[in-house]
Structures are given as C-alpha cells and as structure tokens.
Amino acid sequence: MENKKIYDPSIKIKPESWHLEGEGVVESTKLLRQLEGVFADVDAFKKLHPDTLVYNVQAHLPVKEGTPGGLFFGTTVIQPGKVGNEYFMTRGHFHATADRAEYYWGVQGEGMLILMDADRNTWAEKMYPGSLHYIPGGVAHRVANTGKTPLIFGASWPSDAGHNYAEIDNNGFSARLLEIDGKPSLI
C-alpha cells in the first residue's frame, strides 16, 4: 500500500436498497424448494410454486471463515409471504462456535427477530427501521417478515463465528410464529 494515498472502499452500500457491490461479496438465495421441512403446513408448502424467491443473503468476508478477531458483514432481505398461516423466515442457526454474538439491525419492513436458548426457551423481538438486535452466543435465531413488504435487515458476526444448521434442521426451534387473527403470535 503507497503511503499517503487516499482510497475509494472496496465495498459499497447501495441506500435504496442495502444491496451490497464490490470484491468479495458473496450471494446466496433461498428459494421454498430449498426450505423443505422448515414450514409446518407441508400440504400448504406443497401447493406453492416451489422456485418462490423467500429470501437472499449478500455478505461481505474480508478474511477467510474461521478467522479468530475477523468481522462479516451482511445484508438479508426476506419476502412478504405465508405457507399457510406462518410467515417466510430464514431457515435459522445457532453458531459453530456456540460463545459467538451477534448484531442484526432493521432497515426496511416488518419482522420479528426469532430466539430460542439451548434450553428450548424461545422469545421474539420487533424488528423495524431503526431496531437493533443483540443475539448473545448459544442463542438460535431465525427472522420472519410479518409485513406486507420485503424486510430488509443488517448483520454483523465474528468470522469464526460458523454456522450450525443441522441442530435446527433436526429438531427445530420449540415455538413457531403465526398469524392468528390477523396478527403475529409465537405459538
């Protein structure tokens, strides 16, 4: 690197949209046939097209996974949408590396932020423009969009935080969001 020389960042943040532009921005999308065992009403999944964008990831990794002091960055934007009355959400993870925190904040839309502890205990947080979300280490979480627009969030996590799908995807999260009565409620 030249001393003295002012730089343009490598990465962007397009305002409107969150969407993330430069050199290692990674993207992933998750379509409801990638979803498959998540929702609870599976004749309600079944009768959804199953190439149904439900939501998209862009992440910034400046250092490689598993890095010790690193920082990711990354952006999700979940689609308004039910299978039957349960709302689109992230499939959901703890951490690999189970101690390892981590921040989301709201951007654009309506959602909840869904935790549960290695206890089973679960609670939900509002997420909204402006909301900041604090997820201590060893907590699952998983966002649903409980709007009638796509939910737009930011995240922020160690590099060697990891991710671990596979306890969710074996025995799920103990309480699911729904829409009952017009409303959301953790059931």
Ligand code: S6P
Second form
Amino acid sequence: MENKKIYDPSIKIKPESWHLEGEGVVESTKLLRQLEGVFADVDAFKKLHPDTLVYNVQAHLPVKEGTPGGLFFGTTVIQPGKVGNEYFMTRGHFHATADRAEYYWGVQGEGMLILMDADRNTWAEKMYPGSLHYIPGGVAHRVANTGKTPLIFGASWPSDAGHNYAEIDNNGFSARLLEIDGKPSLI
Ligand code: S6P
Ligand code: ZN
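The structure above corresponds to the form predicted alone; please provide the structure of the form predicted together with D-sorbitol-6-phosphate (S6P).
Below, the chain from earlier opens the complete complex, with every other chain and molecule after it.
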C-alpha cells in the first residue's frame, strides 16, 4: 500500500444477496450426493435427485488457512427442501482448533442454527434477517433452512480455526431438527 493513497476495496458484498465479488473469493457447492449419511431418512434420501443443490459457500480468505491473527468471511446460501421431514442443512463442524469462536448472522430467509457443546448438549437459535449469533469456541455448528425460500447467512471466523468435520461425520449431533406438525422441533 502506498502512503496517502486512497483505494477502492478489492472485495465487495452485494447489498441484498451478500454475494461476494472481488479478489480472493473461493466458492464451493454441496450437492445432495455429497451429503450421504448426513440425513436420517435413507429411503427419502435415495428418492431425491443426487445432483440436487443443497448449499453453496463463498469465502474471502485473505491469508493462508492456519495463520494466527487473521479473519475469514463467508456467505452461505442453503436451498429450501427436506429429506423426509428433516430440513436441508449444512454438514456442520467443530473447529480444528477447538477453542476458536465464530459469528453467524441472518441475511435472508428463515432457518435455525443448531449448536452442540463438547458434552453433546444440543440447542438451537432461530435465524432470520438481522439475527446475530455468537458461536463460542468448543461448540459445533450447523444451519438448517426451515423456510420456503433460500436461507442466506454471513459468517466470520479466525483464520486459524480450521474445520473438524470428522467428529460430526462419525457421531452426528445429539438431536436432529425435524418438521413435526408443520413446525421445527429438535428431536
Ligand atoms: C466456516 C463457517 C461457514 C461454513 C459453511 C458451510 O467456519 O462456519 O462458512 O463452512 O456455512 O458449513 P459446513 O459445515 O459444511 O462447513
Ligand atoms: Zn465454523
């Protein structure tokens, strides 16, 4: 950076969709077939098209993953849908550096942030435009879209947090968010 020079930011967020545009944005998508074993109802899972889009993530990673002191920023869009009576949701994870915290916030749509501590106590917080969620270190997090439109949420997390997916892949959360009598319930 040059002394006294005024710059345009190298990255921008679209005001409505929170779509990220600019340098260093990485994108990934999760199709249903990449979420085998995540949903409880195996028969319902097999009946859906394996290429169904469940969610996509954009992330701005200005430093190398693992660098202490940096921050990452992301936008996740989860499509509406269910596998049986279980809402479309993210895979969910603890952080690899377990004590690292994260913020999530609701941008569009309706959903639920599902949280589980190291003792496997599971609870949830409602997500909607403007909801803000502090996820303490040591708490696994997953988001479900409980609405009829795409759920968009933002996230920011430390660049040395990393992801521990194995714990959730192997043991899941201790409760699932199911639609019971038309309403989301943790079962
Ligand atoms: C990263 C942050 C989010 C998630 C994204 C997808 O720490 O929590 O960007 O990666 O919402 O969820 P998951 O569980 O598939 O990584
Ligand atoms: Zn995280």
